[in-house]
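Encoded as C-alpha cells, the following chain is the form predicted alone, with no partner shown.
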Amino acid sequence: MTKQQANWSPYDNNGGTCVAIAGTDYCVIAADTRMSSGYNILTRDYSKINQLADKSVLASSGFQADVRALQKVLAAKHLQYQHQHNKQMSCPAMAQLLSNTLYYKRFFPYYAFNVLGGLDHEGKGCVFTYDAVGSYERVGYSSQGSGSTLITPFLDNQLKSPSPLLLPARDAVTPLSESEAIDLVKTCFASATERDIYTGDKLEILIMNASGIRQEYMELRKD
C-alpha cells in the first residue's frame, strides 16, 4: 500500500479572464463574473474589476482572496497619497505603485494576475500588464487569467501591437474606435467561453473616456 501524503497550499486559482484595450482617447477594461474552484462554480456574479482612482481601473484574476487583500492595500496607499498631495493618483503613478506593492511581497506573492487600465495625463488610453511579482509593461492591449492563452493570440492577430524594438518608438494604443474595441472584447469573450470552463456566465465591461466611466454587460454561456 502506497503512503498518501496530504498537501496543503495557501493558494487556489479561482479562474476567470480579464482584458484591457487602450485607444487614442479611451480605455476598455473587461472581465467575466464567474468564480470557480476546481470543477465547482462558487458564484456566477463576482466582479473582478475594481476602480482604484478616477482614471485607474484594475482587473484581476487568480486567487480572489489575495486579489481582495491587494485591493485593500492599494486603496489605503491611494488614500495616503490623496491626503499628502491633495489630488487623485494618475494611472501611470498607480501602475508604479501596483508594481512596488507586488514586488514587496515577492517571497510570498499575491497570487493575482493584473491588468491596469485608464487614461494618462494627456487623456490617452493606457494599459499596464503584470506578472505576480510586479514586473510590468505599458502595452496597447492585454489579457490575463485562465482564458488569456486563447484571447491573446486573437488580439495579436487583430491589433498587431508595435514592437518595442521599432525606432522611432510608436504609441502603444490601438487603431480601433471605441465601439469597435467594445465589439472586439465581446467577440474575445464569446469565443473564449466556448473553450475555457473557468470563463463564463456574464461579461462586465468598463469604458473610460474624457466624459467619465460607463458600464456594459453581456450574457455568456452558463455551462
Given for the second form:
Amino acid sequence: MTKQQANWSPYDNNGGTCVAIAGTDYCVIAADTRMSSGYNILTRDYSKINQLADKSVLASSGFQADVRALQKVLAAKHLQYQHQHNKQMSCPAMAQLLSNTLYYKRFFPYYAFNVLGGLDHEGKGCVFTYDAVGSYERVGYSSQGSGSTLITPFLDNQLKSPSPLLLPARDAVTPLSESEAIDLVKTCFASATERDIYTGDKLEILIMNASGIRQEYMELRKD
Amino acid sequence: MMKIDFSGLAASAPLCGNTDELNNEISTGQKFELPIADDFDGFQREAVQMVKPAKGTTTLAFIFKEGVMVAADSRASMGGYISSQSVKKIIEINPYMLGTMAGGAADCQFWHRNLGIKCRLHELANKRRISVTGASKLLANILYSYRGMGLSVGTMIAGWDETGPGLYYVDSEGGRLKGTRFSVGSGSPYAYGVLDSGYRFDMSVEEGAELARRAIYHATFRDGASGGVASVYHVGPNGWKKLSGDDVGELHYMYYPVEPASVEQEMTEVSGS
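Return the structure block for the form predicted together with the partner chain; the form predicted alone was the one displayed.
What follows is the whole complex; the chain from before opens it.
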C-alpha cells in the first residue's frame, strides 16, 4: 500500500502590498487593506501594519496568520526588553530582533514578507527590508508583496540613491519632502491597484516624524 | 514539538524550576522548530520554492605576498527577480577576519553573526584571538550538523592570525578546504578565468585589488545573477580595510570606453548596407 501524502498545506497567501520610504527626518509606511485567498476577497478592511515600538512600525504581506503570530512574538520580546532595560527598543535593534525571529523558523518559515520602518537614534528615517527567512538590509525605500514587482521599478526610477557600498561613500538620503513622499506612495498604490488583482480597496499610510505618528487613508479601486 | 539547538549558545539546563511549554521559548532562548511532516525533504523543497530566499552571487578571495584580498558583488536574486543590488556580501566577523556570503542570504548572515559571537566568546575564555583555522572549523562543524536540512552556504573565511594570512572555504555540505585561491557562486567560473590568468604571488596591494575588481566585474558581465557594486577588501597584519566599492556599470565604461565614431565612417556604413 502506497504511503498517503498530506493534501493540506499549512500555508496560504493572503496577498497585498507594503511600501516604506525613509527621508531625512521622517518615515512613511503604507499598505493596502485587502485580504484575499485565491480569487476570493476575505475582507476589504484588514490592516497589515503594526506598531511594535514608539519608533518602529512593521508592515507585512503574505500569510496573515503567520504575520499575526510573528507580531505577537515580537510584542512579547519587546515587552521583556522594556522590563529588562527600562526603555523602548530602537529601530535598528528591532530590525535585528525581527531577523533572528524569522531565522529561528528557518525550517518551517513564517510566510511573511516584511518591511520595517522607523526613526534611528539621530531622528533620520530608516527602512529595513526582509526576505521570508530573515536576511535583511537597511535601505532608503522598499516594497514587498504581490504588487512589489510593479512598484519597485517605479521607486527605483524616482528615488534611486547611490548604493551604501560605494567607496568613496556618496550621500544616500532621499531628497523628497514628507508631503512629496506621501504623494509618491499614493501614486504607487493607485498604479499597482490597476494591474494587481490582490491589491486594492483602501490604502493605509503611517507617517512617523519627530512630532509622533499620524495615519492617513485613501480609497483605492475595489474591483 | 521537536526543538534542536546545535549552536551551543543556549543553557543546557533550564534556569528556573518549572518549565511549561509557553514560557520555554521566551525564557531559555530560541531553538529551531522543525515541522512535523512525513516527508521532511519534500516539505523543505516546497517551502524553499515558495518563499524563494535570496541567493546568487560571485565572491572571491586569494592569498598573496601582502595578505589576503577579498572581493564580492552585491546582487541578490529571488528566482528571476532582482531583490536587491546593495547586499553586503563581505561580512566583518571581527576587525581581523572577514567572511563572504554565497548561497542563501539569510543562512550566511545568521551563521556569520553566530560565528562572530563564538569568536568573541573564545577570546574572552582564552585571552587570545581565535585563529582562522579555529574559526573556520567552528563554522564547518555547525554547518555539518545541519547537513541535509536545506541550508545553502558557500563561504570563505579570510583572516590574519599569528601564523600569517589564512583562507578557508566552508560550505553547507560540510566541506572545509584550506587554500590560496577561491571563488564561490554562480559567477565563479568567470571570475576564476580572470583571477587564475592574472595571479602572481608577489603582487602589490594595488595590483591585487585591481585583479580582484576585474575578476568580479567580468563575472557580473556574464552572469545574470551577479551585479551591483564590486567591493574589494584587503586583510593585512593590522586587520582588514575596505579598499574600494565601484558600481560595475561604471567599471564597464572605465575598462571599455565608447569610441565616438567619425562622421565619414557612419556615411560609408549607410551606403554600404
